Amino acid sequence: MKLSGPYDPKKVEDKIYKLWEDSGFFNPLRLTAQGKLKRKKAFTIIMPPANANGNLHAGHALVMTIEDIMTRYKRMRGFKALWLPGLDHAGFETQVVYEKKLEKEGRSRFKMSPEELYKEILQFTLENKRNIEGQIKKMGASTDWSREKFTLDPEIIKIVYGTFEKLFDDGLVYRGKKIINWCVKHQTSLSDLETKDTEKIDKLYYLKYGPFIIATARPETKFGDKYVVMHPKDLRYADFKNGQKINLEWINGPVEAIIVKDEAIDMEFGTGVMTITPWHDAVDFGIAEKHHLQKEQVIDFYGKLLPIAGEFEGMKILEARQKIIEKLKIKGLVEKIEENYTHTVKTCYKCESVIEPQIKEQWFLKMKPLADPVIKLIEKNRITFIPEHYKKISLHWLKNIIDWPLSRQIVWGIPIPAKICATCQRAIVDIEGNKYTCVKCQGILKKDTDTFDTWFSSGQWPFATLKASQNKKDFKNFYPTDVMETAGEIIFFWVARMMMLSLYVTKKLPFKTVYLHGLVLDAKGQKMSKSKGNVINPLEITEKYGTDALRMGLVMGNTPGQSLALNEDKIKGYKNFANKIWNASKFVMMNLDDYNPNAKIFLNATQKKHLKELQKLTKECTKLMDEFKFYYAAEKIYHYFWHSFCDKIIEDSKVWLANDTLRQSTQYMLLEILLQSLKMLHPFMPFITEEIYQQLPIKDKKKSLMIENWTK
């Protein structure tokens, strides 16, 4: 058979995929012994869960490029190699997500029960899991579908529950009234980690407190604040004692006030005195549980002032702060205004609300405890970092670890296997849900509303994928697994958690190597957003030049951890690219129908000088795959290819093929680079060279080439 007329991808690509479906080779355990293939060894990777509420997109086709390359590599050197993909419900993201789209249509979820919001939008997140499970097999990635899971599947959920009950009992988990991120808008608490440090400009007021000028940027906290807190070493303050109590005049009247002594206060900001809000600053929080001070809430959890504020009472924040300030002003009370002030203020990651800090009752992850095995096998070198840099960034975030909030006030999610006594607060684990009466005190045991953080659940990944497997033996035939590729940006959201879950879990580290890309920005190098309309969707680029194209237009020159200027007209070459092997390979095969496998076949010295240039080729591509270094082998490949074969070989072999002495050795030769090339392009640009060789007329041909092996 011969290759007819010009490439096209939109022909090719749907075919050739569900051959590769239909073949069962993505299952390592259907991967036949072949040749020199025993396949005795295991290669894993868990495919990082898309989250379940939109389209693929740019990161997502990165992720799918750099995972199928390693396992279509190691499933060709003939190891069992299993890609297990899998999808997330996503908690809080995914409920932004509808929460938009219910305010579009003018609802509210408010305004719904748990149940129905519950229902509706996990219809939304099956519509958007079997839509997004078709995309990702539109990026050509070989993962085995047969083991796929959700983070909502009930084995899943039950062995997320069993942790937690474990976590428990061990006394790692515990239910604590402190200090956490609350984001008004969204009616939730946040873990650090889902909070962005953004710079603004506030005015910074100097107001008299009694004897002393204190400086805030949150006039609207002051009606709690009763205690005065300075370092015990400023000199200013010396004549002043820890316990000293003062009466003064304040907002709404006057005030007794209590000096505190304490080492947390910065002597260089303000004039080195403050007052403290425990229930509303974090810092403020840690001085009144080191001193065993009162704390007061004064802003409710919809951002709007208590009763304690008097007059203000009801009031949004913004909108009582001038006139906070207005009546301070009449008392006298305030001794400057600086107009620019520039300060660093937390918000939430998705709406860029403003954090309000606030206290409540929450379950807590003890994080030190679970740190502290991880950090003495990193330090031991028993995981490799790429970049290797990302070895330090994590040791620094996990020795200087805190607890984690794993408590969401949100419908959509794993709910918390957990009761609350009505009498005497004491919580308790209940996965059975059979528990109704307090054992302490008898009192009524009622269900916890919460949710779990998303990141509890899918920092279990890597072990609760394969031991939810059907195939009761894969989690000891594929755990550890070998490689955990995703975003640098998710290195303490996901990875950290993994290995201190997991290793808590299994006592082992659930991967041996952490393999981090940067982000896909648009040709500018600018991020992409929606609101920028600089989105690159990876969908219209794969109909417009085919995937193979996509793929290598985003490996090539991508090292681990840098981010990647994407633009169409390097896909656009790639596409070329494309055009060029099949072409190159038409005119190999339109001159082989006389060819003979079985002649003997005499290589003159220039042919042989080709093949030892192949094989040295192919000896340092396979160090560069076996480096991880995706982007140097594909970009030797591609010149190799172009340059070498097509520009030299095949204009040379035009003249040798006329010749009947050196016809045959040149068919030999020819066939012998082709299928080599299409061997090692093959895991970057897996639809054509598959396509080719299916219609290659080789001996001892596998039913694919995915299934090949790398080298003779």
The other form holds:
Amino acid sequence: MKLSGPYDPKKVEDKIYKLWEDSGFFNPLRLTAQGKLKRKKAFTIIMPPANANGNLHAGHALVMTIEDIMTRYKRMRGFKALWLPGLDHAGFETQVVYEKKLEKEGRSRFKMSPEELYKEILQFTLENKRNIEGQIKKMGASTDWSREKFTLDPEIIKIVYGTFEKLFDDGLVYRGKKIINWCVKHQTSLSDLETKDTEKIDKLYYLKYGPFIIATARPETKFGDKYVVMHPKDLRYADFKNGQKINLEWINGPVEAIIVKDEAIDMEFGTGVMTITPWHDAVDFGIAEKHHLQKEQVIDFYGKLLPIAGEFEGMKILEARQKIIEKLKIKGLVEKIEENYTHTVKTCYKCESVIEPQIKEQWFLKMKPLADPVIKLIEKNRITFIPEHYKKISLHWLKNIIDWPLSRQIVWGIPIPAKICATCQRAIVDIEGNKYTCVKCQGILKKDTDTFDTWFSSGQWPFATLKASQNKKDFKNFYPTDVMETAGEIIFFWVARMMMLSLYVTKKLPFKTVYLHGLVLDAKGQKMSKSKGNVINPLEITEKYGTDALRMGLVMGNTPGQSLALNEDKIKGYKNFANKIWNASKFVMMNLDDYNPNAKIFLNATQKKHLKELQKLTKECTKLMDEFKFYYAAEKIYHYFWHSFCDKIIEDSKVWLANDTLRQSTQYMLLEILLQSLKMLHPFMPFITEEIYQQLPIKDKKKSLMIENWTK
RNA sequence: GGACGAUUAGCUCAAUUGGCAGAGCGACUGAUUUACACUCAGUAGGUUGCAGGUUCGAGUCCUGCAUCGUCCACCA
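Next up, the form predicted in complex with the RNA, please; the one we just looked at was the form predicted on its own.
Next comes the full complex, this chain leading.
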């Protein structure tokens, strides 16, 4: 008797994972060489590249579980199954993590050379990469490690550069002097997706501006304001004409202001008049562009006032704000101050410091020409969204898309292969790095020191990974991929951009189905966060209850798109289930000593009925698996195994086994049900099912349960 | 302001698309050398958020409302 005692995952998991890896069956090409099965059709999932900057968290564990279930199921169904693993350098995210580490050590990135910083983060990332690879294996992921890709692999960078050049040649990528979101702490620009709105209570100042009263929450930006804007239909200001000049007394003395009429003004807000600061406000920038107005920088990139502020030069925003108001009060220019003015401001999604809009020359990607063809294909249902409502969400975003700022002023990332003429500011792509003088003005070309937004490289992941493969036919064989499974949270960040960039480069949508899962929450349904101290570490859970139990806990009751509350009691329940499987298998095998697999079998009516029920269950489960209803299939098989097989069938069989005429058919029936159950359980609980399978006395046994045929 | 989702047993969620409201966890009652106490047999627990409508039949479809959550836009 090989199965003894209670099930102990620690004795099984590492050994079984090694058996799988050594078998080579994670590699779809090795798979095709096995057995009679032809495996003509491919099934491909590209793993969302995990950020190589920390440990595996509950969200990753969910990704690994769901994608492994899909892959194992399809592999057993006879597909040439490829699940391609990857890791992400995760530009900004990783740099932020590393900066926090530096802060703790009392160091600062601003005191390091870019080369020094890059080298340190690279080492940090490579260490974490190894770490997280081990953790992915711990989850039982049947990914093809021979095809693993990292976003900084030279072959990947080459492809990313190729796309950038193609976009440049097609006029879709351009250098623009536009307003961007600037994080003063991190010293980089951010896309709109990388900012979040935070509600703040500030003061709203009503200031006398010549004949007008203007309301502002940011007096410190007002030095450069020489345009006063009102709605053309506002009768209160009908006497003032567009372009009219007026002289007035302002913070640092007399200024000449120009009247501008624009529909962007809300007549209801404040006094219906405002002055604009095009350099530091997106709406103001829009107005200034429309009317060709001058723009002046008032605040520098460190959040300090520039010489234009006169005596306030060099002061930080909040300090200056107070002092300016004091001065304006003395000058009698403060009409009133509204306390407790609630408004929302954009903040950096990582450090929550208030975003300072700035005008900066950057690389931008024109999105509309990329989005339009994707919109058409989505509307034609050429891609399936699970759950369905993500179709609407995606379409809405794509239809209202704005240009994407690609440049980031951080060292940790893929350098933008571009040069800028020091004389005429002309920007060119230079992948080889062998262009030195401007063809237009003979000026000296300087290398762009910015890096790409990390999503620009991961946005090319489905085709880049396959094109960069050492197996030259991979792209042809496995692209477009079948399923993209990822968090609903990053539908815009990542999924939408993958669709656009992949369609642009390969002329095909990168995947047929998008499966989006929700968040993994704590037992009380709260979002996990370090500050709340409610983070569930998946590795501690596997240590305590076994990987199979964690996987069941993550998949049971988890419908697509919906967030999942994970509690330990639930996982404990599946640990018990694993033990149940173990003991039932032990019971079956205990009674097989005299079993002859080649004997002729005569089943009685009840036994036939049991096998028929099993058949029915298999059919149902197959249908549910095909419909991506893993939570439901898992529940069915769980319930069958415990409450039909164990509680009823095994109990009945105890009498039959003691009966000479029924013994053989009972043995056959038990083994058959056990084997079929193990097959159906395998995608969900791969370790324990494989361990038991290895010990079953069956005919035509495969090297691994992984490549057994799923019975339909 | 716009969109999307959720609301079902004490808790976490299902209900295979309109066909007998069901699991797990928890609670309660009982069993006891068993493949398994990481067990077994059983019990309680529901006006499916509210109000209408369609239908032979509604948790499911339609209309309105409420509450919670998420996303997007705007905010001088």
